[in-house]
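To begin, one chain is listed below as structure tokens, in the form predicted on its own.
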Amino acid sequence: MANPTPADIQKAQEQLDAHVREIIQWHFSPETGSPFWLGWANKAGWDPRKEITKFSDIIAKFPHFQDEWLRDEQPEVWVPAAFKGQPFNIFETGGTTGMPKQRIGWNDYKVDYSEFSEKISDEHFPRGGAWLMVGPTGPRRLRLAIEHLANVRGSSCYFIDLDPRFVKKVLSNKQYDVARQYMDHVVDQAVTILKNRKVTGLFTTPKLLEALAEKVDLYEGGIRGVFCGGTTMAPQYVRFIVEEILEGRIGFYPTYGNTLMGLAASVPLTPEDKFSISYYPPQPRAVLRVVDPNQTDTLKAYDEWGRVELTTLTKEFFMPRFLERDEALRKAPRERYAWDGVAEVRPFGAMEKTIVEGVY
């Protein structure tokens, strides 16, 4: 697939700017907006509906979104007036210590994963073939999202639960034997399903995928596609997964996503990539920028490292300029994506300090 032309990039920018105007009108109008953003604008003393006409205005005029707002505020403050009275899902992220961040929602996860369904191949994820998710369920958006993705493709999904908060806690306490026991417990359950049920698609984390492949031949067990997310995947590790674990026979679909953004899909690997994975957000609903950590108004150049900044723009949730705890390489528009992407995502400051990632 050819890379986007300058005209394609210009058109995508115009679409983003039009979407920004619509979302700002929605969240800052009393008829449709949420108590939080209406109150914020009142305190700030300016009307975003008048002053925000394009995406670059958000960067110029909004401060960084504070994750404490999602921890400290009651969920109701985020309900847009247009959604009032409609029960919402509550999705959590983080929470290893203290109160987790919470994002409410209604249909955003269905929109994200329905769109993603068009990016995975029927050869690797046969329509009607069963899925298995080995990962965090509980209060996380991922569980409902994966089941929706399977359902969109005419499939049902089996689940093996994983509690990443527990794993991170025992690893932080250097209880490596406990972490290993828990990982074995999760993997054993997955092996049981694979041996007794016909499963063709698998969602899990890279480390669990590796552990699972040690116990069972995934291809012989029926797996044709692996949808993978949740952790650092350096190029040498990606090569190991593709060539050694999946033996070049199983489709590999790494993603970069979270409760606050949704889902950034990867572009298919080419020889030129040398196993470096690039991810592109679902613009205009979410925009990723790679910024200078010390001067966050400044974008890094293409193929330079910087901190990931996320802006989420849906009618359910507006989150401007949130600094993720991730760093990445900024990537130029590519193939079907006429906007920036990120590559080789890893925890922010990974080169300077030891990061506890657990089974992610």
The other form holds:
Amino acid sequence: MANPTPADIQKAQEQLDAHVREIIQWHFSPETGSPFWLGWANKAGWDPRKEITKFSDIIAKFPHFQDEWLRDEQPEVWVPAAFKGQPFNIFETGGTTGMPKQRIGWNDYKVDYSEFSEKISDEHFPRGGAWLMVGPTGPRRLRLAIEHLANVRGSSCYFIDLDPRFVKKVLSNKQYDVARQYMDHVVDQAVTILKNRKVTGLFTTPKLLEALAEKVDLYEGGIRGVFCGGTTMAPQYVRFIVEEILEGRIGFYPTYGNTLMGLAASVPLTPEDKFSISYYPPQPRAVLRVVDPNQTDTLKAYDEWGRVELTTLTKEFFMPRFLERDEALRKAPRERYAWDGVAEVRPFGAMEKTIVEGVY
Amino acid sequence: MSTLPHIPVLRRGRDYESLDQIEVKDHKTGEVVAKVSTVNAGIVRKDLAKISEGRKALNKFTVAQLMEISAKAGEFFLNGTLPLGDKGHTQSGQEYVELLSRTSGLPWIMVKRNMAKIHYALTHMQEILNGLSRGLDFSIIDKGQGEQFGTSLSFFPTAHALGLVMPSNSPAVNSLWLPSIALKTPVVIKPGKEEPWTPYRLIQAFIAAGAPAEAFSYYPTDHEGSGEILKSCGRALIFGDKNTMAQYANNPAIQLHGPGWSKFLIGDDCIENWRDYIDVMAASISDNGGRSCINASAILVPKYAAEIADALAQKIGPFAPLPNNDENAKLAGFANLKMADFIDTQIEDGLKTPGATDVTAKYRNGPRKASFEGGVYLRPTIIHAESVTHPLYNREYLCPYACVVQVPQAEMLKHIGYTLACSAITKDAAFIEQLYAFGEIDRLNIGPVSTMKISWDQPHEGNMFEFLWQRRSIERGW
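Form predicted together with the partner chain structure, per the form predicted on its own context:
Next comes the full complex, and the chain you just saw is listed first.
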């Protein structure tokens, strides 16, 4: 597939700007908007509906979204008037210590994962073949999202839970034996499923995938595709997964995502990529920018490192300019994505300090 | 050909170029002189699952043939031009000396002495194995069993491979693993970060001499990867500090090579002649830049501690950094500058406790930590401590360092603790008897013998034959 032309990029930008106008209108109109954003606009003293006409206006006029808002506010303040009375899902992120961040939602995850289903091949995830998710379920959006993805493809999904908060806690306390025992406990349950049930598709984290592959021959066990996400995957580690763990026989679909964004799919690797994975957000529903961490209104140049900034733009949730705790290389538009992507995502400051990621 | 050499990972002899590479730099200029591929623990784990193939390759040879190969490897190592990485570079013996010197800080003369030790070990493998096995007919190892000394003998290998987590301080430590190849045991080496050269050159020398490449695995890797090597080979050697040693203290599959805390003791009967022993004590403290575990780091004497400390300080205190290629160079530079700072700070902190003097200070004409031609060096330090309870007694640092302390002869053994190499200057039969019976000395020298003296057929720590092969009883009905 050819790279996008300037005209493609221009068209995508226009679509994004139109989407921005629609979403701003939605969240800041009393008939449809949420108590939080309506109250925010009142205090701010300006009307985003009048002043935001394109995406660049969001960057120019909105401050960074504060994650404390998702901790401190009751979930109801985020309910757009148009959704009032409809029970919502509460999804959480963080929370290793203290109150987690909570995002509410109704259908966004289904939209994201239905779209993602079109990007994975039937060869690797045969329609109707069962899935196994080994990873954080609990209050995470991911659990429902994976099940929806399987269902969209006519499949059902087995689940083995992993509690990342517990893992991070024991690793921070240097209780490595406990972490190892817990990881073995998780992997053993997955091995039991793989040995006793016909499973073709797997979602897991890189570390769990590695541990699983040491205990069971994944290909012989029926796995044809692996959908992976959750932690840093530097190029050599990706190569290790592709060549050593999956031995070139199983399809590999790394993704970057979280409860606040949804998921950014990766572009299939080419030899020129040298195992550097590029992810592209589901624009216009989400926009990723790679910014100068010291001057966050400035974009980094392509292929330069910077901090990841996320803007989420759906009718269920508006989140402008949230600074992720990640850094990444800014990537140019590519193939089916006529907008910026990110690559080699890793925890922000990973070069300067040790970050606890654990098995998650 | 790429300008910079690249040292690949060797996965049972096969080159592997990783996307993760570290730069090895000149310790003075910071110039990058090579890149080294590194891999994660997962690759180590995967490969070690098939490590027995390395033994199969060695089993095609007899021990006698492998000893011949070792001898040839010794010549290649010393004088040969061997591959340096996978980008078409080669390395002569002199180029090895110069490159290792640039990155480790060891002067050429010390590298050459280390090379000579390794060469000796490789070219005298028969003598070494004879000593280690107490004269075993090695055809018994080839055949699995046999008769010797009027009895049936049978041995079995204790490990799939010998794992090695190597240090960067001194290339001659590689001589410890050399018998492994003749003993038909593949090696899995994690090289020291600043010293990838020696194990790589040794592997290339073995391969050039006819050893099967599958017997050699070389994994620059991280802490987790090192742990995997220690855990999975069956037998392993680790080098490190006291804390590292403590982690593996109760694991018989892991041979520990930690600080040596090597010492000199002078008995009551010889103390009046202490001036005669200054040279041998000074050499024990400062040879090889004070970087070996068999360098003396404490001197226990019944009298004249202040005078002896002063004499040693006069002798080695003035040692100053010289160019790496100077034949008179006595000090090694630090590739790891944080280590130099740490040592200097530790000694200075120790001196804040009353009861100890840095006797060298007045002969040094300058600070302990010295810069020279862009490199950082630690100049010799002789401490005179009033008591063995002083924090600077029984410390070991990566530089010429010793603490001289006065202790009655009758109390010396109470205070020496674990001592890798102990030279006792005494002819007192009763004292010698006590030393013979003392279990915490690994190598004992009686008389004015440098702690640096080693005997290849009497290993000062661990017996590689007994580590890699174990005797079993056997009876055959036919």
